[in-house]
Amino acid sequence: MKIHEYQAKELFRKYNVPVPEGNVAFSVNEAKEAALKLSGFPVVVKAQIHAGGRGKGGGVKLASSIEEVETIGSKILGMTLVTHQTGPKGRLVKKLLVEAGQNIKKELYLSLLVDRATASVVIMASMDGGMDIEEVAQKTPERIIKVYVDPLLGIQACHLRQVGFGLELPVAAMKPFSQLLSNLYKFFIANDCSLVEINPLILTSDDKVLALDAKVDFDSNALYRHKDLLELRDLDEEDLQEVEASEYNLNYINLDGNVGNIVNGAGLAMATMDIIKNAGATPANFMDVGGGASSEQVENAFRIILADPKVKAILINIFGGILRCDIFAKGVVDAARKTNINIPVVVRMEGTNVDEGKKILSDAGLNLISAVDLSDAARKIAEAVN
């Protein structure tokens, strides 16, 4: 689950991670009031959406007076902000963060993320702050510092020194930076984060360190432990179909292709997307209905996929284990009768009670295309859309 920059900074303050003084605003008048609460001008007016690259897209502007705050706020608030992370559709800006301007001596990059390959938390840092870290990794990978922390042991003084020295910080900044990084790690662990990114982390003219930006992702599977964090969720920033799917305990991710797919099991769902691609079509979604899907869940899965105008055909790929094929087939029949399925549907089923499942589908008199295996399913779904 992602949150906005202003929300992340509010959480940072609770963990004594230094951030600039600032306030959120939901209107131009609130933006002006927020600016007047700060210590003076200039101030920075920042669009709040769940995407990076806001500055390049025109969503971050410096204002030197209250009149400029009004002008800039009027322009940014309500705009459709397009960045490299939003895609061409962009995101509608509904809120602003107004912050005190800073005397920046140096811009740095700092992030913490889970590294599954080493079962550790990796601290990534670079002296090239304010740039896309992907660009730095591609052009000058030697300028990226990586320090691996065993989560069972926690962050140690040696880790803090390794990152601080790698960033070539002045002596006066080493202690405040070490405190910031130590507190940031505590925040990361305590809240089950999957990513915390500060770009840029700034060094001021008096050698203070501040998180000028803040990007936080929480592990959605751990949110049951953090009911307070769920209150920070902004449904306006999420895909409407994905939000609806989550209400029915369906694991759904909207993609750009033309083949909708309904699968039980995340691994099988990823393999299904691969075979769709290899056959010459493109998946329109990732959909895992789970091992114990009910008829109602299957019906909702159909309804959500059919609501996507990009979908030209549906591939059902079920391996009956916990979810028996006959139970799933009944769900498909119920869904087909309750929803207006007017596109080709290819079905491949194997596993527990597969013969009973196929008979249920056959006796239902539905216009379904049966596949004998994955290769056959991929070929038939590609023919259906092409």
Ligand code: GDP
The other form holds:
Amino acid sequence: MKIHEYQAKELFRKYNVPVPEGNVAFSVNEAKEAALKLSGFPVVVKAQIHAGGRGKGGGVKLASSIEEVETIGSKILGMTLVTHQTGPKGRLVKKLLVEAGQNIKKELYLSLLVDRATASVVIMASMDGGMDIEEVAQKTPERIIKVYVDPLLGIQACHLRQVGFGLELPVAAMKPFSQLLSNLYKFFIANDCSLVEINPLILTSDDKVLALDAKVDFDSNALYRHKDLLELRDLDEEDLQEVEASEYNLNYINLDGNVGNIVNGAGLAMATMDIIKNAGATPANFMDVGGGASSEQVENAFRIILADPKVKAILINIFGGILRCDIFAKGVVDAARKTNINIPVVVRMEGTNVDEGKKILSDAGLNLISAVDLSDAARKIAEAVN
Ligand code: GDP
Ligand code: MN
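Any chance you could show the form predicted in complex with the named molecule after that form predicted alone?
Next comes the full complex, this chain leading.
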């Protein structure tokens, strides 16, 4: 679960991770009030959306007077901010963070994340902060410092020194930086984070270190033990269909293509998306109804995909195991009765009770295209959309 920068910074404050003074605002008037509470100008007006790259997209601006807060605030609030992370549709900006402007001497990069390969928490840092870290990793990987922390032993002084020296910090900043990193690690562990990223972490002209940006992602599987964090969820920032699907325990991810697909099992769903691609079409979603789905869940899956206007055809690929083909077929028929299916639907079904399943589908008199195997299904779905 992602949260906004302003929320992440409020949490940072509680853990003594230094951040600039600032306040969130939901209107231009509130932005002006927030600016007046700070100690003078310039202030920074920042769009709050769950995506990075806001600076380049025009969502982060310096204001040197209250009038400028008004003009900049009214421009950013309500704008559809497009960044390399939002996709071409962009995101509507509904909140602003107004912060005290900082005198930046150096922009650094600092993040903590779970590294599955080594089963540890990895600290990543770089002197090339403020810019696209993926590009730094690709072009100059030697400029990224990686320090692995065993979660059972926790963070040690040697880790802190390794990162601090690696960043070539001035002596005066070494101790405050170590404290910041050690507190950030505490925050990461205590809240079951999967990612904490500060880009940039800045060194000010008086050698202070501050988190100028804050990106936090919590492990959703651990949220049950952090009820307080659940309040920070912002459904406005999430895909409506994905939120709905999660309410029915469906594993659904919205994608860009036009072939909707319904599959049981995540591995089969991945393979099905590959097959769709190979056949020259593109998947509109990932939808795993799960091994033990009920016909009601199948119906919900169908309805969610049919409601998506970009879907031009649907491929159903079911391997009947725990989810028997007859149960699945019943879900499809129920969904079809309640909705008006006006796009081609290709069905490939195999496994337990496949004959009963096929009979239910054919008796229902639905206009379905049946496929004998996966390659036949792929060919038929590509034909349907192209
Ligand atoms: P992002 O583009 O979404 O990652 O947003 P950031 O919070 O990282 O802000 C983008 C850039 O705005 C930073 O890299 C800084 O260069 C600049 N910026 C943000 N706050 C300040 C500030 O207080 N003073 C100055 N001079 N620049 C700032
Ligand atoms: Mn940033």
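Here the rigid core means the biggest group of C-alpha atoms that line up within 1.5 Å when the two forms are laid on top of each other. In this text the structure is predicted, and so the values were computed from the model without any measurement. Positions refer to the first chain, counted from 1.
Treating the motion between the two forms as two rigid pieces, Leu232 shares its piece with Val43.
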